[in-house]
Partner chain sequence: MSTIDPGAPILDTRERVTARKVSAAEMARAALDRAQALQKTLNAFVDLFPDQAMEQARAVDARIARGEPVGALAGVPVAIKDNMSLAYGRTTCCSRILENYRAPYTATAVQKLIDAGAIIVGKTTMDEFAMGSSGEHSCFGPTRNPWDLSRVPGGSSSGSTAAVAAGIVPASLGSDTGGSIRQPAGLCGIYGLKPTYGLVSRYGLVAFASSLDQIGPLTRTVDDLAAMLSVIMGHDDMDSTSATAHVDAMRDLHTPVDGLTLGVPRQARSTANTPGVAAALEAGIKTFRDLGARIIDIDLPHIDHGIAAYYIIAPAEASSNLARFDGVRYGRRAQLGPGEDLMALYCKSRSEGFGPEVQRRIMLGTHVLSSGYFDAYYLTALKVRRLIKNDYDAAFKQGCHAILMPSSPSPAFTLGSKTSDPLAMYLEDVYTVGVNLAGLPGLTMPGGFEKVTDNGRAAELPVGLQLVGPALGENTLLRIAAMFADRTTWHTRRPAI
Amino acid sequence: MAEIASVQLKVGLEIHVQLATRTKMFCRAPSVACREFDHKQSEPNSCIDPLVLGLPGSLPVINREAVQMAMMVGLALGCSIAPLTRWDRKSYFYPDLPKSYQISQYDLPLCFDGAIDMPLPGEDGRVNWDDYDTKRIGIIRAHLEEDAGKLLHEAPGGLPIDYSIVDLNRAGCPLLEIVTHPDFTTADEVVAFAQMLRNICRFLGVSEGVLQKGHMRFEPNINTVITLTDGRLVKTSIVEVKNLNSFKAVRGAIEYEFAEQPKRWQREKVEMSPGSKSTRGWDDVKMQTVLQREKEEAADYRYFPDPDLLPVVVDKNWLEQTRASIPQLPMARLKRYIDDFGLHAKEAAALVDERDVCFFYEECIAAAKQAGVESGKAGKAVANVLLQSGAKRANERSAGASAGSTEQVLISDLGIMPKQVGQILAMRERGELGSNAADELFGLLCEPGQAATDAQALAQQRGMLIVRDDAAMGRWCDEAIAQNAKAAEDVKAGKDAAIGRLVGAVMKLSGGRADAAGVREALIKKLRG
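Just the structure block for this chain alone, the form predicted together with the partner chain, nothing else.
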């Protein structure tokens, strides 16, 4: 009996992205994935209308905003866009599906045949931005459909009930289903791809990508190829893990199946075949997958074209408009920051990680140039101030946020405006502001009510600007020498190292306003004549 010699993992990914349209896919009820939607404020079953409820006589009307967003994602993933795309009904009974059919796209998806290069993570699961390989991931299709509602098995507040209740707020929200080829060979790759996709969606403005809110859900199709000691290859039957809503769960489910499938095959000897596919769920506590449906009985969804909807025709005009509306994507920005601004890979990666931070960064660059900062230096200078003064404060605020809140405060949310950042950098470049004063000024401008403040005026008012006054410099130096007689003697005696103490004293006495570059010169002149 041949033993297992090696096991190779094979994963394809299905991703559901809730598109952040204002209204639902086929009606005017507000969508829960919309940026402005407040989950805490909305009662269950409040975002509904006759169509969401599946009331008789209601009719679907296409939301073109959703089609537009889906096309943007498709284009970003290198897909072709179908010039004519149709809507089909997928029929099954479930209490969260009000019409007992889901409007979806069966044989004519909006986006198809795409591919995207992803940076491969290293051994530690992270991409080494200084040196990485890429892998091309094929996209089979990306189609639009409507979301289902939510079935709840306990009453609000966690009260036990012996029946189920339905919340249809999510029902009918536009959902983009993206299906990749089974091109992934490690869990790290899948997670890296998922993160990249989330970032792309955020940059496109089609989703906030908050996984806890269900903005994106992942369903990996996992199997393994086992090489036996006698050289024979065995493909284990495919397991689809449903509805994963965190990267941790995606990684966990894939790693679990990678380890488990060879054992399962040894026990049950079931190989991949049509109909051998099973569906499993993920238990976040036990960190295990759990069987939901054995052997996918070739589920008969009785797809047929929805007679209530006309096909969507994407003409050249619309397609080109959409293409033109796509902002530069994070990977391209990362490359630009490194090549054009001279940023370190790590710095660039930190700036493209969040769409809002990235857009803020670029606004600050524009403002800095406007304020007179030399064009070639602005990118690097803004990166420095945001990743130092900005990141420090964002981290402090995140840590200080009320306990239990996982909200990360972003550099772009601190309150300081791009124009103010630009002014700070211009003052720095003109030699009017010391580095400590710059950081302090940055902090002041992050405080509430400072959005309209002129940074230059504030620095002036607070006496933060460097003083170019020989008399004042003379006074500060004299006082510093008087306070540090020993150090002054040492400097006189030619010990250069001792001058630091005196410089520090001058800076302190001046409240940071002394021109740091001139202090040393002034002291030496005084002490050594």
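Moving from the form predicted together with the partner chain, what structure would you give for the form predicted on its own?
For this one, just the chain is written down, with no partner chains and no other molecules.
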């Protein structure tokens, strides 16, 4: 009997993006995906209206902003935008769908036939930004629909209950479903694409992308191609893993199915065929998928055109206005930072990894130029201070967050203002502030209540500015030489490495207020003439 010789993974991805509109897809009820929505104060079923409840006589009205946002994502993914798209009813019964149908798009999606190049991760699962290949991922479609509600098995606040709550706050929120071709061959590729898409959506401003709040949910469609020792190819049945809301879960589900599907085929001998697709959930504790149901096919949903909604016509003017509203996306910014600012690829990647950090970086560059930093130096100088002084403090605050918190503190969250960063760099360029003092001043300006503080005034108040006093410099150098006679003799003998000890001694004597470059020059002049 033929045995398994090799196994190849194939994954297509469905991504549901909650669009950050103020109201829901087809009514005026507030949307939980809105940036200003306070999840902590929202009671179950507090964001509903007759349409969400499916009450007789209630009629849907299309949210134009949701259509606009969907078009932006489609254009960013290289999709064609349909000049005419219509709405369909997808019928199925579930407790969190009061109408027993979902308004969606079936045969005429808004966005279709796209493709985007993604940086490929290396063997360690990370992209080597200094030397990486790209892979083109095909986008089958991106269509609009309304979200369903959800079932709560705990009361608000995490209190135990012996029943379930049907919460319809999420029902009716605008949802963009993006469907890729099965172009992924590793779990690392899927995670890298999911992270890239999240960043694109955040840069576009169409979603906050907070996975824990359900702003994005991932559903990988996984199967394997098995090569047997007799040369025959076997395609295992597709498994769709539903509603994954973390990159860890996406990776875990794919890796589990990659290992399990060949064993499942050996036990059951079920191959890919119409009707063989199944839906599974992910158990984050046992780290395995769990069978939920046999997957419905399109015919089971009984799609038909929604009689209450007119088609959406996208004319040329609307399309071009939408295209013009798209900001520069992360990969383009990364290349610009390398070319224009002279950043290393890894530095540029760190700055575009989070939208808010990236925007803060560019605001700091503008502030530094306004403060007098040379235009050609500002980009590199700001990157250095943010990725050193800023990243250090962001990491410290993240590590010190309350136990169990998943919130990461970003450089842009520290409290220091772009104007203050610009002032620090201007003082550094004028030779008024040493590197250690600049780092200390950055930290002081991150403290609460310092947003309106003038950086130069604070540096003056704290005695951080470099002393320009030749007499004082001479005294410090003489004292440092007397305290470190051996190092002084080495410097006299031409051993430059020994001067660091003397410079350090002078900086200590000056309380960090001397200019290190000036100190070095003064010491060499004293010891070598």
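Residue numbers count along the first chain shown, from 1. A quick note: this is a predicted structure, and the numbers were derived from the prediction, not measured. Note that the rigid core is defined as the largest set of C-alphas that superpose within 1.5 Å between two forms.
Positional change of T453 between the two forms reaches 2 Å or more at the C-alpha, relative to the superposed core. With the core held fixed, the Cα of A514 is displaced between the two forms by 2 Å or more. Once you line up the core between the two forms, the Cα of V32 stays within less than 2 Å of where it was. Here the two forms are laid over each other by their core, and the C-alpha of S435 is off by 2.4 Å between the two forms.
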